[in-house]
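Below sits a lone chain in structure tokens, taken as the form predicted on its own.
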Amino acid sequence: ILSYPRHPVLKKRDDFEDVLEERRRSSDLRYALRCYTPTLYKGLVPCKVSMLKSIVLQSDHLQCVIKQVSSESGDSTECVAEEASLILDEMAHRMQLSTVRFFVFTLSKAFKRLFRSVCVNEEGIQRLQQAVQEHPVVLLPSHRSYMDFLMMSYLLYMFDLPLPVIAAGMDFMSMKFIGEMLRMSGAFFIRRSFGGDKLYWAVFSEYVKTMLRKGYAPIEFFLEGTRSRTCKSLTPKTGLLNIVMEPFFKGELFDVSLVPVSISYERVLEESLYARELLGVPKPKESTSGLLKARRVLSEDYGSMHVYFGHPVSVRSLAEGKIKRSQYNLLPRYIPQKPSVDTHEFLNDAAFRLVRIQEENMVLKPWVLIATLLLQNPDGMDLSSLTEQTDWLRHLALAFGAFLDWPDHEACSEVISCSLALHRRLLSVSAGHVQLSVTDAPQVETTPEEAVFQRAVVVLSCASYRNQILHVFLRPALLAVAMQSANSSRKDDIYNCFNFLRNMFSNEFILCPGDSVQDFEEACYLLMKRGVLQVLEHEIVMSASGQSTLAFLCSVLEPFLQGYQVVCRYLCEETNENLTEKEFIPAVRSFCFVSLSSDLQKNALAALLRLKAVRKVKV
């Protein structure tokens, strides 16, 4: 189910349809008020919110935990049960169709202003329509923008699919009016971390599992846990994944369908906000007033958006031969059990592979190629050279299996011109020369520090688009750097370097655990097919025409290698024995202010801890 073709270029993908085309021709109010008759799981009628709450509070699992907490804390069971009820009231959604209709009307207006098109793969929708009738469904969208969960609910309403219940952070609950509107549209609110709160975890997990077991509605959550500020996939979290799989493990459900969804933006609404956050500017708190101030984005052009619903993944097929469900028969189902080591490894492996599917189905626009080249040429490029190299890079990306949305029957120069116009805030074009620059800053004198910061914002904004295509080049790039570093043509030496780099960057990129040999073979195959390498029995040799491709691939990873070097230099030269984790990021930034994002610094530190190059001690 989650295996990958050895030859990614052969993968067939669905066609798209622009769902805004119809919306531009008809009444938004009539559309929002239309008859909505979703297909339900085995024809069940969803129970009322009050009934759902009663089922959760009276469940054997929650009652067992209430007794445990009462025994440990000394509080009466009635007192603990009341606390559980309050937790559930704070958490639970209160979906109302009238509120959903209001959002559909409002979002129809907003999406038509923001996007030129919103393209969806209808075959994916048809697969989902079939899946929701057969087994409980869990929707797993990628997460690059606040738009993601709004668009998901909007599309499910549009195609007469059951509206999802969505795991949302507590931050949204503090938004006056909007927080309650989201709750009435299917959002349920959870803390960012539970710590050791046994009761909170029990209420949360039983709430989700009850909705799943009853076929109440599709559950929707983000495997990455939070929005990716860098626009590359984050290391997945497995807590919620374990919760939705557990009813299958315990034999309460025959199967659960996991549906990875890839959401791609030609231009991300939060691009400059993300860059500032990565440079240490505090994230603005979610608030209704902040949302109202942000309405100026409605006057901007954000190009097109693509939503790709992947093939449903059967948990039953996924777990076959990997999970011994008999272990769950040793105790009554309602008694809480921590996942075994084998189960934890299975969950981790499944999470990585699901995120990899999300990556592979991401639609890439021409700008990601242009951004990649402009970042490698900080002094800019002549438009003719940029056009020529973008066309070369397009063919390389397609040969490596990229899902590239390149306009048919349009000259390359015209495609590039349109992309540059859409992203004009990040660059300047003068006398046929294209360069990244601050073009929307106020025309006032700035200090050198402010100028460096503004430049860094542009670079990191541009890097977020380059990051979208990294998964396409990653494995060949690791091989290219390994060949450069190994100083040998012996296959074993190159593989050892490849494996070291892969291990070092395992927090930075989505690299499935245990797939080192498969990734190495894939990289060899792709570069050999492109005529870059000759792979012999014991040697790997660069072909006469392979130099430019290998040089490009090495430069793809160069910013990450340089960033990790900066972190290592700081730890070797400047650090003292009493450096706290909280002080680490600002200290590195002041040590060497390059366009070094906080995300990269955290990943570098995690890699050094994992490789035992540094150690963390409690103080």
Second form
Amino acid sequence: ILSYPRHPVLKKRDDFEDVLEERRRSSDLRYALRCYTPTLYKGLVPCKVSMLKSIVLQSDHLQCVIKQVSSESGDSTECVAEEASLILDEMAHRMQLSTVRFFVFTLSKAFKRLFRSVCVNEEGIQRLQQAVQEHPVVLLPSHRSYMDFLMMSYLLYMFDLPLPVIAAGMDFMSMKFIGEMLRMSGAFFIRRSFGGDKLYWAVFSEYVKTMLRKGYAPIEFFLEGTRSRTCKSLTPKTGLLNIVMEPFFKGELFDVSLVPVSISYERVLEESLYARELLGVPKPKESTSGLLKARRVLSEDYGSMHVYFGHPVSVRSLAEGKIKRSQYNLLPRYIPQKPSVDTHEFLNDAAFRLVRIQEENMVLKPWVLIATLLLQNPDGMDLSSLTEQTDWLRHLALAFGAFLDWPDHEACSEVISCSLALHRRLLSVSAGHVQLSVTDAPQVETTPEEAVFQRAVVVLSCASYRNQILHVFLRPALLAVAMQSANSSRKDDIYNCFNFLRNMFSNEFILCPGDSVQDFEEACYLLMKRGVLQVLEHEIVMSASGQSTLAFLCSVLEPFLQGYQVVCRYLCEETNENLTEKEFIPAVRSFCFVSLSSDLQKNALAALLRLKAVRKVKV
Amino acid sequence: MASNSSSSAQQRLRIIAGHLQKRPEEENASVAAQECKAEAPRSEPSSATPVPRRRQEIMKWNGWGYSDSRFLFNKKGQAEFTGKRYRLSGLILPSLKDWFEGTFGANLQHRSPATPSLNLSAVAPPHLNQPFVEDLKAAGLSVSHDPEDRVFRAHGHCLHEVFALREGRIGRVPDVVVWPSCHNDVEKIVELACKHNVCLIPYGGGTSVSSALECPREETRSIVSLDTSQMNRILWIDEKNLTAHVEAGIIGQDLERQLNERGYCTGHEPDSMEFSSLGGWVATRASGMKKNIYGNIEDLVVHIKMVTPRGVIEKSCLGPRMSTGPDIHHFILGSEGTLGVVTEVTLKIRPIPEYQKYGSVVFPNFQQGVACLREVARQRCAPASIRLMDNEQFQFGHALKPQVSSIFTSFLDGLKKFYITKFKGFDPHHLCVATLLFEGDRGKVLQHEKQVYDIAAKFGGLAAGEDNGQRGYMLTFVIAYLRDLGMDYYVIGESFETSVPWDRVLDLCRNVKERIVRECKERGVQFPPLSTCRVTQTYDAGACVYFYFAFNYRGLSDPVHIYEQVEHAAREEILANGGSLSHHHGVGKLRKEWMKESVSGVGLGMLKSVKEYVDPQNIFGNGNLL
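Can I get the form predicted together with its partner chain as well, since the one above is the form predicted on its own?
Full complex below, order starting with the chain above.
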């Protein structure tokens, strides 16, 4: 299921249906109060929220850890147990149907104002309905916006699916009232970091596993760990994935279904917020008053939204031949065990593949193509050549298997002008010339620095749209750059160069570890099929007509190459011996004020550390 | 449930005396005790004669058990069991047809009959080692190379073996059959086998379900089947030490009957005991139903004598326990005929219990049932036998209910059903039943019974009568006959077992059952299979779990292959869930591939080096285990 097809173009995808249509026609109140009868898991052990808590606290696993912690710390077991109980109180959700109904009502209103349409693949919903009955389900949505998990619960309610419990960051909990509301609609809160806290980890993992084992509700969490500010998928985290897989490894469940969900926005609500954050303006703290202030987002048009429920992935088939479950035979199962090296590798691999599925099922709007082109032409483009090139790019993207939502019966120019209108905040159009710029023209006088900052915000906002399509071009682009820099047409040389680049960028993009050869072959195949290359036995030769495609692909990666070069130059030239990690980002930023986002800088540093070009010294 | 006591007037008297003496106490007992009416659903002792050399005269050549006993659907479409040997014999089983058709999607119109008789021309001519045969004859041993004799000893009762026979396909069979009649005969045979370099395969009851009796395909030497059935005497009984010295070819029912006549029993009752032999039990590490009182075979043996190519191995005394290095018995127990022939065994014996009582408990679901068994094991108060059948098996058991003789009984049954499902709210699709067998002196049995029922009550268990209990045990004796019936109608199946720690019992049962269902579906089996299990033995640290698996193979071109693939997957699942490779069936050739994983490379090496020392020429070349 997870090995992606050799012919990405032939991939069949489901059709979408707009779920808001019905909402626009009938009463939201009646809808929120309608009879909700979800499909249930066949092995469901009925269990109340309060019972859940005592099951967790009484579990052998938690009791074992409590004893351990108590003997290590010297506190009495009662004391530690009390602490565990408090942690659980802080964490646990208190799902209530009435609160959910309230959300359904208000979200119906909000969604109708925000979005022109919310499109869902109903076949995916049907598959999910099947999966939910068979095995416990884990929902793995992509994470681009706060909207994501609200939308997920909203849709599941809509289709009479069991409401999920959602792993949410503690930040939300600090929002008065709203935090509690979220809790009552199924969110449970986890601290952002609790690395060494054994007790916390035990409570948390047992809580999740108990819900899974009892089939209490689908578990929902974000593989990427946090919202991606760049709209580029983030390197997945494996902690929670391990927790939801362990009941299968240990034989407590026959199987677990993982359902990757791709949520894509034509316009992200947090668009400019993200850009500012990347430029170093701290993220506004989640607060209820902040939320109220943000009401003005309601007055804007965010276009359409697409939610694609992917094929359920069985953990059992995923682990087949990779995980030896009998490794758990010799230790009582309640004793916590760190994942073995093999298991860890498996988790990592699975996580990457799941994120790849998310990426592949992400719907791309025409604007994504336009943004890509505009970024490559900082001085702007004539509308006519923009139209022409967008059309060219569209065909290239489709040939590479992009999931493009291009209106069927509209002229290209029509589609483009619609997109431009929707994103008018990021551009200026004058006399048939399109350019990225700040449209809320500076009424007040601004310092040059501020002007640069404003420009950077626009560029980064725009980049976040380009980033959505990177996964389509990434492999061919790596090959294009490799060919350019290899200075040789020998396949080996090009591959080595490709491999180096791939390695270098594996913090930046989703590149499944160990798939180097496969990625290389895929890139060759795609470019060959497009007539750009000829792949011979030992050589790779560019075709005469391939020049423009290769040039385009190279410039796709150009900003990243430049960014990494800047970071390297900074490290070589500017730094004294000791640079603390905290100082690094502001320092690089001041070193070169190109549109460098903190995200890229962090990734670059991580890559350099991984490649041992830079050494981390503990002070 | 030791065999019918009609011949044992003494025992009767003792029981009646017991009743009389204990009258006053009995009035207080909450459970009405009845005289031991337990009657094993197996051969009547009067009809039993020692196993003949030509087994095919009384037993099926291509199926299970006695030729005169079989299930069939009569002209009215009702199931009945023929013959006179069993309690079920001659009875009509009215609900079996519906269960059979409903469970498997089978149809009585669609028959898959077996080849009626053995086609002698299909049997390859024997590859004789003439000097060896002549030496055997010179030594006065009974020898045969009759094709029927040879075919009979070329198989156990694995599905693929019986299926091939029914289709008339005969593979490699032994070239010669030889019947020793005492230990010395065996010594002679082994000596000659070494001298002439032939391959010896010991044959006891022929009930193996591990491909242990299959002739290895790569064997080029002459293969000699050494049939121990004529070594079937009890040589002595020592009442002071409660031991009996017995020749290893004796089969279970004969051993038990002859001991009963002297007032004793071994208490070792594997489900195959009608046909399996003492030597076979030793060679496979057999387990008996009543091991809670009497122990498994390794607990029962005091002394073993085995003839190997290196000579005879045995201990020098009959001490009950020794600290003399690793116990050499444990090289013999479970050696599966790879090291030599067990010829004589000294066994512990016990006086026949005064009183026996069946019982049963209904639980609302399997989880509760397992929790109850676990508690019984924790308190170490397991009765002689305690088994927990899952819902599917409970329904299977029900389908074997004979026609009720009176309206009153059927009314009572209806009432019982109403009470359990309606009044107590048990879901008929989830409830499961534990069957019990108590044994011992009467007062203690009643006390014990109360203790167990009290524990059961804590787990929501309701006492459900002796009848249900007894029927549960009957299932295990007739299951092999039932398989033959299934095979007449496109249904094939088999059982397999494992042992597993308590905390994993539920998970293992669920996962293995589901794996079977899933594998069948993936392999194109049209109807969902029967995939059912029971917990058949309890131990301090775990339990033995037994699976039945059967499916309708209509529309499949190679059903046996699919069956084997599914069983293979089920075994993988068992191992992945912390179960063992086998609890008592043994490894044979069927499960050899997992031996290394099961006992580690070093462990396997140890066993191999023993084999190398004991049998460097690989005379005992059945290829099992290693």
